[in-house]
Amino acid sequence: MNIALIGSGGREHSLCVKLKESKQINQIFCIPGNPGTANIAQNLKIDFLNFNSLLANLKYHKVKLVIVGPEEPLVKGIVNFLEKNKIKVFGPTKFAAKLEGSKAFMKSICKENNIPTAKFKICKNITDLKKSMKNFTLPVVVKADGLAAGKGVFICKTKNKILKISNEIFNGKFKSSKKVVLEEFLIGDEASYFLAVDKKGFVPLGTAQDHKKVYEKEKGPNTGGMGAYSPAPIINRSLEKKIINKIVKPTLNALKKKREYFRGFLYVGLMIKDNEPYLIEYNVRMGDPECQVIMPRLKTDLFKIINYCLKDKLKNLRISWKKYKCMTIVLCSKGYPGKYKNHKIIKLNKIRKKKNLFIIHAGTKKQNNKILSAGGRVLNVVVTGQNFFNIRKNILSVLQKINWQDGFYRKDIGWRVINKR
């Protein structure tokens, strides 16, 4: 079977590496892909948001299945479009994708179904916001309602900052957002729980913890993720049951009540406080960089999981895991998440291939046989092993060999688990 993988980041490269292991796949087309996927699949330079052009190319290359990596095409209805045109596609419908595409929608689902989450208020304008502020104590979390590439969440310690950030959102800082969600600031440990979901059930797909803050010791602005590790020790079996019974099942049942359903990867973003889970956010796809640390640990054929999902038979599937742990550190362009320069040469020739090492491309391009930077988050160095301390040590050694003068990275990824050794 020929399949297509939509996206160009580290998540998609990581998915491509795992899908390449399957004996059931003839050819993988990555749309548009990156220099990393080009080594193991065929990249197609197509604008995947131009659905008609995408469809024509899928038919030309005899693609039977499309796997959607990023959130934007899902929120814009790519699944509905492809299904209407008789092409199998793995991912949620436009309606179900609102779980990520609209924080206001997600919070409303929580309120209607008693799903534990931080106290919140949805604000449509500045007048509404000023009234709502009186019901919160500082600090307050301000969120843009729509997609914001991981940059739409702000922890505000003063009322002036709340007003400033909210005004920017109302005035179009993020094109997808016309509303602001004010949210209570919860203190606890963040963790991510992943599932594959179909119309009749779901299977867990691992746990991870990532580091959103740009600087060490969790300082600076939020990013799309500076590093991650899996599994997340904080999610034990007792807590997992709570996550499923208090959060996952009520959400999926809420969609069914609306005569809708969810199919695809579901990322449950959590705050753990006193061994109780609170829903912070949903993502309707694999996380990035969490995907990069979950895929290497997965023993079961990913293509098999996707096939079971498309046939609504996930309940009959048993997932197997490799016995080791995994971590990634993200190599970023200097200046990220603010302004940074692209087209900077990165040399990877000093890195020897190893079974437990993956160099995952996130924001790169190839020009004249040279790898150049093409984004804020440029590479993921991923290593597997038996303990996080040694894994991180190996990653830092690789990053030192790359020695990219135009980039930076955090050296304390995994501090929560390493400091507690």
Given for the second form:
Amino acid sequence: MNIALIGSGGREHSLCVKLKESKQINQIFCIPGNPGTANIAQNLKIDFLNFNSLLANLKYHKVKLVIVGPEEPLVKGIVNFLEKNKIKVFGPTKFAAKLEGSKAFMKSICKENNIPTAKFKICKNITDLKKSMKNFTLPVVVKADGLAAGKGVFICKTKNKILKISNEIFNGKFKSSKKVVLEEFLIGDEASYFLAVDKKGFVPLGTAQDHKKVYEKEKGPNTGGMGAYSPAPIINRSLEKKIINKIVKPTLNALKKKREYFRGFLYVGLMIKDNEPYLIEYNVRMGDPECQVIMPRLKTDLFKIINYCLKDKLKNLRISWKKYKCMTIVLCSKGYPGKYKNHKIIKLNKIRKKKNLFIIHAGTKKQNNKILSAGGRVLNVVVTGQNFFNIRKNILSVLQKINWQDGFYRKDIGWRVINKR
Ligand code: AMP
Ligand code: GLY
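Take the protein just shown as the form predicted alone and give its structure as the form predicted in complex with adenosine monophosphate (AMP).
Every chain and every other molecule in the complex is listed next, the one we just looked at coming first.
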């Protein structure tokens, strides 16, 4: 069968590596893919947000199934569009994608169904916000309602900051957001829980911890993610049960009550406090870079999981895992998440192939046989092994060999699990 994978980041390269293992797949088309996916699949330079042109290309290449990596096409209804045009697609519908696409929608589901989450208020205008502000103690989390590529969340320590940021959001800083969500600031440990979900059930797809802050010791502004590891030991059995019973099941039931359903990857972003989970956010896709540390640990054929999901048979599937752990450190362009320069050469020729090492491309492009940077998060060095201390040592030695003068990376990824040794 010919399949297509939508997206161009590290997440999509790592999904592609995993899908490549499946014997049932004839050819993988990556739309648009990156230089990493070009080595193992065929990249097609198509704007996937132009659904009509996408459809014409899928038909031309006889693609029978589409797997969607990023959130934007999902929130814009790619699943509804392709299904209407008789192409199978793995991902949630436009309605279900609102779990990520609208923080106000997600929070309302929480409120209506008693799902543990930070106390919140959805504000439609500045008068509304000024009134609501009084019911929160500082710091307050201010969020743009719609998609903002990880840039729409602000932790505000003063009332002036709350007003400034909210005004910017109301004035259209994030095009997709007309509302502001005010939230209580939760203190605890962040962790992520992943599932594949269909109309009738779900299977857990592991745990991970990301590092969102740009600098070591969790300092500086938020990024898309500077590094991650899996599994996340903080999510123990009893916590997992609570996540499923108090958060996942009530959410899926809430969609059913609305005569809707969820199908695809579901990413549950959590704050853990005293062994209790609080929902911070839903993402309706795999995490990036979390996907890069989960895929290498997955023993079950990913394509099999996707097919069970599309037939609503996930309930009958048992997932198995490899025995090792996995970590990634993200190599970024200097200046990220602020301004940075592209088109800087990265040399990978000193890196020797190893079974436990994956060089996953994210923001790169190939020109005249050279790899150039083309984004803030450029490469993921992914290593598997028995303990996080040695894994990190291996990753850092690979990064030293790459020795990219125009980039930087965090050396303390995994501190929560390594310092406790
Ligand atoms: P979100 O896009 O909602 O996941 O927010 C991005 C990041 O902001 C999260 O990963 C947290 O680190 C932080 N954050 C969001 N909401 C809260 C909250 N209510 N309390 C504390 N930190 C938060
Ligand atoms: N790493 C965070 C995310 O994928 O949203």
